[in-house]
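What follows is one chain in structure tokens, specifically the form predicted on its own.
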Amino acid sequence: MTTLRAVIRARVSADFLLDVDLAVEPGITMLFGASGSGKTTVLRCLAGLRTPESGRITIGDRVLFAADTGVDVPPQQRNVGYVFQQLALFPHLTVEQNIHYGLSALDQDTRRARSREIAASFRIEPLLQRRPDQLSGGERQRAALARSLVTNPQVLLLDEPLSALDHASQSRIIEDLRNWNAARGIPILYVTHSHREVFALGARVIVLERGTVLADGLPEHVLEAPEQESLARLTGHENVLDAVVESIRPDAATMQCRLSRSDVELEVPRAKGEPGSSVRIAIRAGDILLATEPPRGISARNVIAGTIGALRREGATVILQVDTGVPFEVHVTPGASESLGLAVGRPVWLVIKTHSCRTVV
């Protein structure tokens, strides 16, 4: 099994330094972060399209870049597959000719056999004589993957190639990619800024923030239980609230917190902090239930009265701003909003489970 290892230090701009140390094992690893966090710069350094100021990049025992010895293998000799966000298929060539592009050193029969094999793996055999403008978005993605993988690269780099596709199409393509990689076991580094893609596609996630590694591990550990406020906001915790610890219940592993400048109290899982200390609490807007009358007989420990201050629809989500003494953002479906008769000025009650609350720094 081959591991990609990289220590990269690259000056991106006067105020942005990429400084990462990472290892990518065989399988799919997600490189996650906001726009401008350095994700694409990492891929460009790995592919040889950008030269770091210092560092070292290896695939197994093979050195691709070493600043201290002057090694810098040209991109075409690195044996690294790269699928760009824009795909970069040649529009004047057929799918088969696009796939052949990286096999020019081989004889015609070998090129044809390799092309047919990879086309079958990604279910595009019937499309080989079509041009890119005759393909659907998903078919173009499959063709781009086939062109990158037909050369049998040691590493595959994916720069948000599936971001324009629906979830079902993404899942089918990734399943084909997993099946292809099952027998080859190469490291695949997949760049995304969507936390939904991280959970759907990857077994491991590396989080970048401002050019450095903020977190690294299983998606359910890194993204579901963020420890930093910046990561919480990045992973869809729209509510980040100042609070003071009022009391601690060691037997229940919880603590009672009062939100700053209000009388609102929340029970949250116990974290670092003693009574009187300040904490920050992060809650996803989609994890908050909403009622139009005081709820009774429920297991959730936090029930907070408030009034709808604003309401707007964005796609399949209705976004509410609820004033409880402190503002909360709440997300509901259009159907729920309509059936509950939600409107600005209407009294509501927020229902929040204890374990939907995260303390962050």
The other form holds:
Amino acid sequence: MTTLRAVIRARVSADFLLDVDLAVEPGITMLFGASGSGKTTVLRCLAGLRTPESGRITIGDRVLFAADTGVDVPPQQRNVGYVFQQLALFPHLTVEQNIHYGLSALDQDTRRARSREIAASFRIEPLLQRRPDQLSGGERQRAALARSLVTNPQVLLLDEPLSALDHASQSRIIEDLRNWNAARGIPILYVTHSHREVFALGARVIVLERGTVLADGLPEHVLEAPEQESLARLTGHENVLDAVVESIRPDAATMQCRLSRSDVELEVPRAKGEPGSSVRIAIRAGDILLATEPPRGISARNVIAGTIGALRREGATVILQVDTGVPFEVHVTPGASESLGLAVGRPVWLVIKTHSCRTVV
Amino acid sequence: MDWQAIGLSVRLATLVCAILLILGLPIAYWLTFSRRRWTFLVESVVALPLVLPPTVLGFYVLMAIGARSPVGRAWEHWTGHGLAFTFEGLVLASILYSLPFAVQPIAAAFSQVDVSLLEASALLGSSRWRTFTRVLAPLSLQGIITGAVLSFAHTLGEFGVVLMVGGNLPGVTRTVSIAIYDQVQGFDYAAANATALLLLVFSFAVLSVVYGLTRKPWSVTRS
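Mind giving me the form predicted together with its partner chain, seeing as the form predicted on its own was just shown?
Starting with the chain above, the whole complex follows.
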């Protein structure tokens, strides 16, 4: 089993230094971060398309880059598969010629056999004689994967390759990729900025922000229970609120907090902090329920009265600003917004479960 | 009609066009992909013939290849005769004069090729040379053909530089444009007209064939 290890320091711009230390085990690891976090720079350094200022990159025992000994294996010899965001299929060649491109050292028969085998793995046999511009989006992704993997790379790097596809096509392609990798077990680093993709595809996630690794581990640990405020915002916790711990209920493993500069109280899961200390509470805008009458007889511990301050629609989401003394962002569906007759100025009640609240630092 | 001059011009243009392709491709490659800060200086030198009067260029080439210059002396040492007022001298001057017409369309075509295609080729194990022959050149074919045709046509029609460097020696340096000039000077308008018309029709035909084969300006790109 080979592991990709990389310590990379690279100056991206005057005020942006990429400084990461990664270990990518066999299987799919997601490299997650907002745009501008340095994800693509990491991939380019790993592939040899960019030389880091310092660091060390190894696959198993093989050294690809070592600043101290001056080793810098050129991209041609790294044996790294790379699927670009725009795929970079050669437009003047057929799918088969694209797949053969990386096999020029082999004889005709071996090449044919290898390309037929990979075409079967990625279900593109009927497309071999077509040009890239005659393929659908999903077919192009499959062709690009096949072209990279037919060379039997030691590592596969994917730069947001599936972000343009619908979820169903994405998961079918990933399923084929997993099957292909089941026998080989190479490390696959998959760059994405979508936390939905992280949950759908990855066994492990590395979170990158402003050029440093913020967290890594299992998606459900790292992204569902973020420990840092920046991570909380990155993972869709739109509300990050300052609060002070009022009291602690050890028996219920909860604590009562009052939001700063307001009378609003929230019950949140017990975390570090004594009464009187400050905490920050992160809540996903989509986890907040909205009622147009005071709700009664419900299990949720937090019911907060407020008024709708602003309302706008973005795609399939209606985004509300609710003023309760502190502003809350709440997301509802357009259908819910219509049937409740939500409008600016309307009084509403926010319902928040205790376990929808995360304390972050 | 001065068939000798026409033959000489075609021979000159073909030779210059071939040499310019060999020289122009690496120069265009270097200009497109070099990250050196002084690339623009080379770019300016290459483009000079576009703005320089042909007589100025011709004058300096004549100085550079004359019997008293190092180049002229070296050439005389190797070949036994001077370079000025010879066909070889004309070839050299024409290469310099038509250089931008070969380099600029090729460099423009190179810079239009998506860099990630070249990176993908490298990551699939291809050397720079293979990336050039298999990806960059095929995708820049239109620019390369345009560069070749323009340098051919430009050499075919040049006048000032030829006059300065080559003079007017029948069968050696008397090109078709100089023949036309001579015919007009001798009030032989009929002959001048015939030669000029031939050049016009030929140039138009070559350009039409090339553009017809390589360009689809009105076609809609399929996505």
